[in-house]
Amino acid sequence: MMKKRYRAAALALVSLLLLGTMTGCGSSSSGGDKQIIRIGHNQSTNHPTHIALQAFEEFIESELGDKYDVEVFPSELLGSQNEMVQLTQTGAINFCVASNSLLETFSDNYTLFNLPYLFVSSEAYHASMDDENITGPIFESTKQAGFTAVTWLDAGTRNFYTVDKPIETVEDLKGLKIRVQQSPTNIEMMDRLGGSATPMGFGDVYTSLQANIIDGAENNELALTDNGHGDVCKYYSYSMHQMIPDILIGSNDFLDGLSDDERAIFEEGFELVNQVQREEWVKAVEESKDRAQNEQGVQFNYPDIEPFREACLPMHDDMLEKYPDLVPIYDAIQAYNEQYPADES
């Protein structure tokens, strides 16, 4: 109820924040001359994007302190993902943390990212991502819808968790009512694998799976500590099937109003967000695995993943065949597999 409350109460300040943007009083002034940069993502305060975020807040305020006031609005205080990117594109807020599979919905681009089983191996993942000759073209790609990409956020290996059974063959999901991401990606995945595909924003999952409204969702292993799932599912298989980024995106309107110097300071700021989320993203995958089975009673399964593999891999050529331009993108992350097979361990 008082999170419910705090949203309600968050959402009523940025629609008075819109209607000042409309009306030309502005959406970022606050007492003095100090703008206020808003920030807003769906995580807790212990994630670790909340706490590269908190990094970022001390970082431009360290160097930018006497123009601008940093506020971060963790676990959806602003709304839905797809609320905070509808705001960003505004400008009524100036920078949020959407999921890649959001931002396919965005721009075909971005579907390249959502592919299952499209990195081999967590360093190919890295590697690719740190490749801006991969992540420009389509960090950039939405610059018409009034947002662009700033840098990129671990969110780990997605595997699926249940309620009443694991996840041990495809066949296990045929049948199942699995939460996935918003997009049409995902939705066809699951499909393909057999089961339900059932898209709903993240905010909703615990209370679905209580509910029994859903059997189970696809997720980090976070979800299960962070976000109390593994209080209701007790099972996680690591299927592996996708590793896909967060993204960290800002409204055009402000990036392009930063003076020269003004944005080399926020660059250097969008790659510590970059460097200290994953530095807390090892760390937390740990602690979470940990309290995960000691705690929660959360059962920890490793099913073969080529049946699964199989059954996505016609999603790549379907995808390639429709996107053209992405062949050279998809042929150099092809590259970096190579170069960082998977551990066959």
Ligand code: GCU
Contents of the next structure:
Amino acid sequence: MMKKRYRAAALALVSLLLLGTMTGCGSSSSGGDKQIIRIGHNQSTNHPTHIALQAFEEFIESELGDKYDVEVFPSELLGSQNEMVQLTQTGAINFCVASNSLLETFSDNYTLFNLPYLFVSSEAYHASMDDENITGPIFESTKQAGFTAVTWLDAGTRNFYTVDKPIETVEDLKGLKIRVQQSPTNIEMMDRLGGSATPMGFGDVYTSLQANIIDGAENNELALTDNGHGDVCKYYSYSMHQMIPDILIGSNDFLDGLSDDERAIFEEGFELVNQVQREEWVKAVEESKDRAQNEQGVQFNYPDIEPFREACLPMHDDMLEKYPDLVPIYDAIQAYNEQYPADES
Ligand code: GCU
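Could you switch over to the form predicted together with alpha-D-glucopyranuronic acid, since the one displayed so far is the form predicted on its own?
Below is the entire complex, every chain and molecule, led by the chain shown above.
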């Protein structure tokens, strides 16, 4: 309830801010004033993504501070991820961070990175995401929709976590209501694993767990600590079912308006976001695991993932049949999977 009221107030604030932009307040168009660059995301201010975007803010302002004023809005202040993507699409805000999951409803190409058990190791995942031959066709594919992906951010590995009992086998998911992100691939994954998929936005998960509307969710370790889910869910099971990147997307209206020199500086800034976020990510996961275990009393389990993988694997062929243009990209990912096989630790 509080949260809804808070969100409504925040959205009213956004409308005012945006109205200001449209009427020229704080925009460079009237000469002299700086143009405000608004970037929204749904994580807390401790999160690696926020830290990386602050580094971006500092960098852009040090290089182009006479022209641009970068403002980073954390914690869904500009709305849920879905809402922020729409605001970016129309150019009402300049950038936002969206989970790759959500982007599949804007372009089919994004379905690829949402496939369960696509990457066999985090090294294969990172190498694939760093390869422009793989990401290029996907990142460009929303051009018509009004936005473009400018870099990716690590969001680790997604695993199941539950309130009452650990998930040791696929059968343990049977009958459980598990929150998934709002994407057809995630709903199908849950169906194949026998659980009952409950799609909802990230900001609603904590209260839904508390109110027993759902029995569990799936996410990286930071959700336990940063979002407090580990206060309610005491079992975290490494099913390792997805490595879904977050994507920084920019509005085409804004990106297309940059001069070549400015664009080069922004590209450096995007690279910086990626680097800082990845460094911070490694530290943050370690800290989260430690806090979840020692302060929240979360138990970590390591089930045999093979039966989970087998249940989801038919989704790969189904997707390739449906979107044959993605076959070469899928094959390039498989080459990285061979180069960087799963580590047994
Ligand atoms: C992760 C991811 C977010 C996403 C969230 C979710 O935290 O980084 O981008 O919104 O999962 O499950 O919705």
